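Take a look at this single chain, the form predicted alone, given in structure tokens.
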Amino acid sequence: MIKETPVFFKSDGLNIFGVVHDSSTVTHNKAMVFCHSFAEEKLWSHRVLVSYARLLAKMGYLCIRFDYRGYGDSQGEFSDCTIESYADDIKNAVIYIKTTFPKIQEIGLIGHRLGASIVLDRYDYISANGPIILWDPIIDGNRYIQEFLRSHLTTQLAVYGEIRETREKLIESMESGKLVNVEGYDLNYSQYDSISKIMLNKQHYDSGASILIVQINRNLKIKKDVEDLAYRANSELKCVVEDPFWREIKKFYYEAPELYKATTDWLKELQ
């Protein structure tokens, strides 16, 4: 039987909401911390992460999913968040597992999209000691945040029939201290800047952890920058065919079978 327990833990004085998944029939010595994606991507991918946490719990992992500050039922404002604050929240989720479940010997991290980028880039700071699983990591943060701003231009066309504020204007507004609302999320310059500076293919990673990168595509063609990242991180690389469930698509994803299988098979190989 899988137990799902709502919890709160502290991060920089804020209450961070999470859910712990564990099996009452298994003695746990391994845990996995789930690190979600950014803005609307978190909303659309939520069910996929829930379903996989339940699957891992059945396999004997104690899992915690949580909302970064400014998301869901956690305290804080979205506009105050940066890559650094997200990393703090992940670190404090790891600390919560260590202090609440002292029999846990190994704590791994599973990140999706921007969550995956933070997991890899801040692994040493986060102080986990288990495997790293990166689902479709954001490699070029500047390109990613520019695409995020582009969605605001699409909204302007739909609402006004024209673009009233270019991306350059939006960035200037943030630089002057104003908030820019994109898809219902208030973005400030600190957050914009911290994301835009992510460039995973500018360095090599020597975490000592076992790492899996899973590229999620509608075909099995692996992208060159993902291959490069796998080399730099000394990780295993897999490619799976799934629809982009982190976007608003016609099919609602309750689970991602190919993604789950690739990840689960890899975890079993580590045992």
Contents of the next structure:
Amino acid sequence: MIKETPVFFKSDGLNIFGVVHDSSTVTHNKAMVFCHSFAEEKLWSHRVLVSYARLLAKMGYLCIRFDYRGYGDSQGEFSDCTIESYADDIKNAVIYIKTTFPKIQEIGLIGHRLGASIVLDRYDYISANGPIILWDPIIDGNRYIQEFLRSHLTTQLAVYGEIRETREKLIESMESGKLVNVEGYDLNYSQYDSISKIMLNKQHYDSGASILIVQINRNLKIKKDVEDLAYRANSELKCVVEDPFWREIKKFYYEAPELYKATTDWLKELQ
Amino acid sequence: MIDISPVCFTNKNGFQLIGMLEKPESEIDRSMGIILLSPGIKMRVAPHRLYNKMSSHFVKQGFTVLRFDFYGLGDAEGEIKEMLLADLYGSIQLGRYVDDTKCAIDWMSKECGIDKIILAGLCGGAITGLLTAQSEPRVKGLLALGIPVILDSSDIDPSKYLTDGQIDRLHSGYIRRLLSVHSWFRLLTFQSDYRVIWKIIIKNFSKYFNTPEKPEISSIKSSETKPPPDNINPLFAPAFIKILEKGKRVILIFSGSDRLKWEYDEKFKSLYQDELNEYKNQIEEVTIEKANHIVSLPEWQEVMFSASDSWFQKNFNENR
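Could you present the same protein in the form predicted in complex with the partner chain, rather than the form predicted alone shown above?
Starting with the chain above, the whole complex follows.
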């Protein structure tokens, strides 16, 4: 029997909302912390993460899914988020598991998109001690955040019939201390800047943890930058065919079977 | 200080639904509550946490607010079998979550002692509110943001049923792009949507000759399953008229750049003008100029809050 319990834990004095999935019949010694993606991607992909947490809970993992500050039901504002604050929240989720469930010996991390990038980049700081699973990590933060800003231009076109502020102007505006509203998310310069500086393929990673990178694409062709990242992180690389469920697509993504299978098979191999 | 706590309750099929209950300061009378109904698949927070912003505003107005996840969505239990979003949206527009909403009303009544409810929601949440309000006496009002009057389905080609408002907008978009090399490239390499372009050309002529067919409320009320003309949701008009007949209050807030506004005007309001006139004191309509469907900008949200506050003041002040 799997129990799902809504909880709050603290991070920098803020109440962070999470849901703990655990089994009432199994004594867990392994846990998995889910680290979600950025802005609206989080909402589109929410159910895929929920379904996988349920599946892992049935396999004996205690799982926690939580909302970073400024997201979902956690306190705080999106306009105050930075890569550092996301990493702090993940670290505090790990601490919450350690202190609330002292029998847990191994805490792993599953990150999706930007969540995956943070997990890899800040693994030592986060202080987990289990495997790392990276679902479609953002490798080039600058390219990613520029794409995000592009939707501001699309909104301008739809609302005013013209582009009134170019991307450069939006960045200047953030630099001067203003917030730029992209699809309802108030982006500040610190967050913009910290995301744009993510370049996972610039260094090698020697966390000592077992790492799985899963490339999610509409075909099985391996992308060069993902292959390079897998080499630098000394990780296993798997490719799965799934639609980009973190965006609005025609399909309703309740679960991602290929992604789940690749991840679960790897976890089983680790045991 | 707002008191926020996670709550769990079960629906008719025994699935656990998770929600957030937000209460105002204890000294404010709390005899009336608001339930925010999830839009589409965006769960209890809604796009860009719109519902968090709404609930915190409404709590400051003295209401107790519950927002929760319907089964199969957000953090709730239950499964969804629909493979395509359009089919899921269509099922919501036909009342998929009415029972869950009634369970939430029961829960609020039992746990908070509140039995005067305003249902509020964006898009799918709004139509769920409307369909629930017609048969739920505890619902006193409906605050509907971007309520859809049409029925989504993967079997329906929406380009077949464009409104004049949509056509005008698309038409000016295409005119603007006449000088764009990229647009001509798309057209000549078969990437453009020819059905839409053809529709614009045809509709620009035919709109002068055709008027939409008005579905009979009486035939729909007797739950005959006649296929609706156009892509209109057959449940919309009867439910809307029914809640007015029962004396409930409605505020419809539309976004100026949203096709849902034109669909409401052309596929409902213009067809039922006489019926609506009878109840004009119960209906308020507000359009947020230029706003998009998800009301993303704070200034648009301000218009929405200000309209809601005056509507509360006018219609429900004695209950608070």
